[in-house]
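In structure tokens, the next block holds one chain alone, the form predicted on its own.
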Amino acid sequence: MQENALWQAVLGQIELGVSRGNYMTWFKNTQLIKSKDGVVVIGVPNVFVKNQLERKFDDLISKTLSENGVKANRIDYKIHTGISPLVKFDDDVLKNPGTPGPTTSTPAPRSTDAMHRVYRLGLNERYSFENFVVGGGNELAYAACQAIVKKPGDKYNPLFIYGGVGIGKTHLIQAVGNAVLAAKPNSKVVYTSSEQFVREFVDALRKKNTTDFARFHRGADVLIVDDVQFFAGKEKVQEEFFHTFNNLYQANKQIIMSSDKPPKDIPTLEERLRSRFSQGMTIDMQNPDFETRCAILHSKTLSQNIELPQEVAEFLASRFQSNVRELEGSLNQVLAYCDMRGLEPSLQTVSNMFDSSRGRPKHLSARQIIERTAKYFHISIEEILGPKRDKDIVVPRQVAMYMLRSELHLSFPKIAHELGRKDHTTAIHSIDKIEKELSYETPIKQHVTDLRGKLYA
């Protein structure tokens, strides 16, 4: 039996014996590199998967190999650069997500011109398929997005993904745009939030320049619109988007949308839009399961060259179950706390941090965080709550939003309200931006660390 066929047989048998989350997280992107003289070498995509297979699934793999005619005296797990999480799915995978047989692909390098286009058209390059953790709650959406990259506008058009806040919808739909540009740098990929679409449309109306606005969006090869539920109640915006949708659809251009609810449940949405939103593929993304949440935590720390103990990952994954942003926020809090004090993240340290009787003071309020943030950056409370968009005010305001999220775990609408903003997508954008800054050694990272120390001093 050839090695690939053997390993597919082993994976098929393992898939029947473990949870869907475990299979997708630990086994899906592995391969059999060598089987000779009782030594089996299994390729894995990263050190985290390697550690988990060695610790938790070695006996299961050995037993399954034996049942398929391979006596393994020793199993070695090797990080194999030929394995890429960027998995291409064919139509059979979409019909039956359990079907094995993905092929790997390496994105083409982007030209300088494409890099400018990404920035101008709103995509964030850190959102990629490679750092998106696949689990039972999102595997169908992930497979559909992979299929779209292969043939934009062909079959799953429009694609409508919906689900709760903070489960990875924005990450996934932007990953499509980045992958399309990687494969075809001359493609015109337009990503916009509903807030941005509305704001720019109103500005075009004011300047009597709606023709250019329409031409820009209707000239897209792939149009990606985030949080379309905010089109509800905006009649002129809905009419403009209706015509844009029709124009792109008739030209076989790809349309991808996200929302927090399915089309039928979006209030005051015109019936003609509701019908069009539902005519393609509509997918409900679920909250990540326990194994996926653990994998997300390890993926985040792995990108920072930090080894997170499994018991710490399990503690956080058990405590923060419904929102990936809250989960990542808790991890950032742990890493900042340990970094500030020169500690290694341990179960004892983390449990103490989140123990209701210790760590975060109960009396710390949203108003106090905002006031102390303003004081730290030497601006007034009126400025941080006001409408000004000067950089020396916008950055403190974004930091304040991030602190409200990471320290008090407030909802995005609540954060927006506390900072005097009408639209909670502003809070989402601000917190995403600060979290990105925290991934690197930037002044913002130092500000957040210093400010957090002052909050709890």
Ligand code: ADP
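For clarity, every value in this text was computed on a predicted model and none was experimentally measured. Under this definition, the rigid core comprises the largest set of C-alpha atoms superposing within 1.5 Å between the forms. Residue numbers count along the first chain shown, from 1. Compared with the form predicted together with this ligand:
When two forms of a protein are overlaid on their rigid core, residues whose CA moves 2 Å or more are considered shifted, and residue 386 is one of them between the two forms. Relative to the superposed rigid core, residue 281 undergoes a CA displacement smaller than 2 Å between the two forms.
After superposing the rigid core, the C-alpha of residue 73 moves by 2 Å or more between the two forms.
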Second form
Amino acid sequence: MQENALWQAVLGQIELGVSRGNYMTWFKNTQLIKSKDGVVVIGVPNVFVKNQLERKFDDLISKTLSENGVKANRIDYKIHTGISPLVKFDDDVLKNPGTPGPTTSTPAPRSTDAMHRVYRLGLNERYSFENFVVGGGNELAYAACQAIVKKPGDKYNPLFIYGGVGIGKTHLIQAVGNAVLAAKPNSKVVYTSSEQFVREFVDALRKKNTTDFARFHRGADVLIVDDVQFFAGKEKVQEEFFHTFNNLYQANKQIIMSSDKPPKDIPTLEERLRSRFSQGMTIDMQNPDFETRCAILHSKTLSQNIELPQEVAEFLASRFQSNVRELEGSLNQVLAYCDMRGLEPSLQTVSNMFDSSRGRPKHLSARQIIERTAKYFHISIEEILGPKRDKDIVVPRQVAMYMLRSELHLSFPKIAHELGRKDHTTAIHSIDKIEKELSYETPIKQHVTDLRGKLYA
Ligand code: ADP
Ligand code: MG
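Return the form predicted together with this ligand of this protein as a structure block, the form predicted on its own having already been given.
Shown next: the complete complex, the earlier chain at its head.
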């Protein structure tokens, strides 16, 4: 594919000009999604990379693109985990990345080749068993997933894995999909999130095209649905999923689901689904234990050819206990910090970076928090303090209020005042709203985690 070749050329050039650490951390998992009329869209794996590229490497990317014949007036960075760079996709899919073909208004692809390309979408090759570190906390889930790869649809069906945010559920269930495909390239593996399922179903309803939608999911050999807790309260979708589930189950096809809580605790889930979800194997996945967290850090650095001293790994593993995503974030922070200053990641350096209490310096003023929040979201301080009610501004404002509450424990009237608001109920509602978002894995949650890291970086 042309764009792919172009991007490989750009990356090749960038690789020569930046340090290895920088390249591996910020550029390796990027791709060119689109380049048209001077607007270039680059897919990045997470918001952390997005921010870094925007802030630090925008000029370099733009210059390198231009050296390769692309004049970019604007570069957009789009978080884009769904598509592996190795997949070839047709234009339709490109226009609508992450969306399997049959739910668009075009008829289901006919050739098996095209069909399999579509079925492969949604899986990210970054998630493999090889780079998943097994240990206390995740070994049971890992073993069940391995068994499924050997014989899908056989023993653990459905498999229901639940556990907290950022502990490796998505990684593991995606690894199953990738491994099944590696063993049997013709398998039809569908990976979707419950949110995507909902979105596409609603879309299909609107276009009166639910047959294709149903056929696509019911045609899977392995159906993987991430974060099924979001089915809660959506009756029509639950009904559709119920039929999909039954079809697949009766045909001995494998179903894998993940959730942040066990089926019995998902509110407003229809009883019949609840019992379906629990009828196979249900596994409570835990955050990896200390040794496993250290091993994860080593495996991440080894794959980048960086040697991480054991004492540094232990320092980070004991400081960032609650989930692997945060742990990884802290490691990336360390690597970037050392890289920019030409330092080795020694215990001295790393403990200087993180203060003894929860990894942050003690003093940060309300004003600093607001400024850094605005900067993080790329809006101005005037905008965050001003009257505008656009979504792009309201959300950062709400996050800033939440941060003032969670970091400085300010009172609601004080928070309102800091944000130039007279009425303190705004602060109450805003903080309440963000707190609700944080109980699930939402983009806002990701922002709050990233921003918190940045506040004290
Ligand atoms: P969840 O879906 O449970 O919220 P993810 O699967 O998205 O969590 O994991 C968060 C991050 O941590 C991912 O980048 C993932 O690759 C990494 N990760 C989690 N567990 C492990 C593990 N055991 N070994 C290697 N990486 C892991
Ligand atoms: Mg997940």
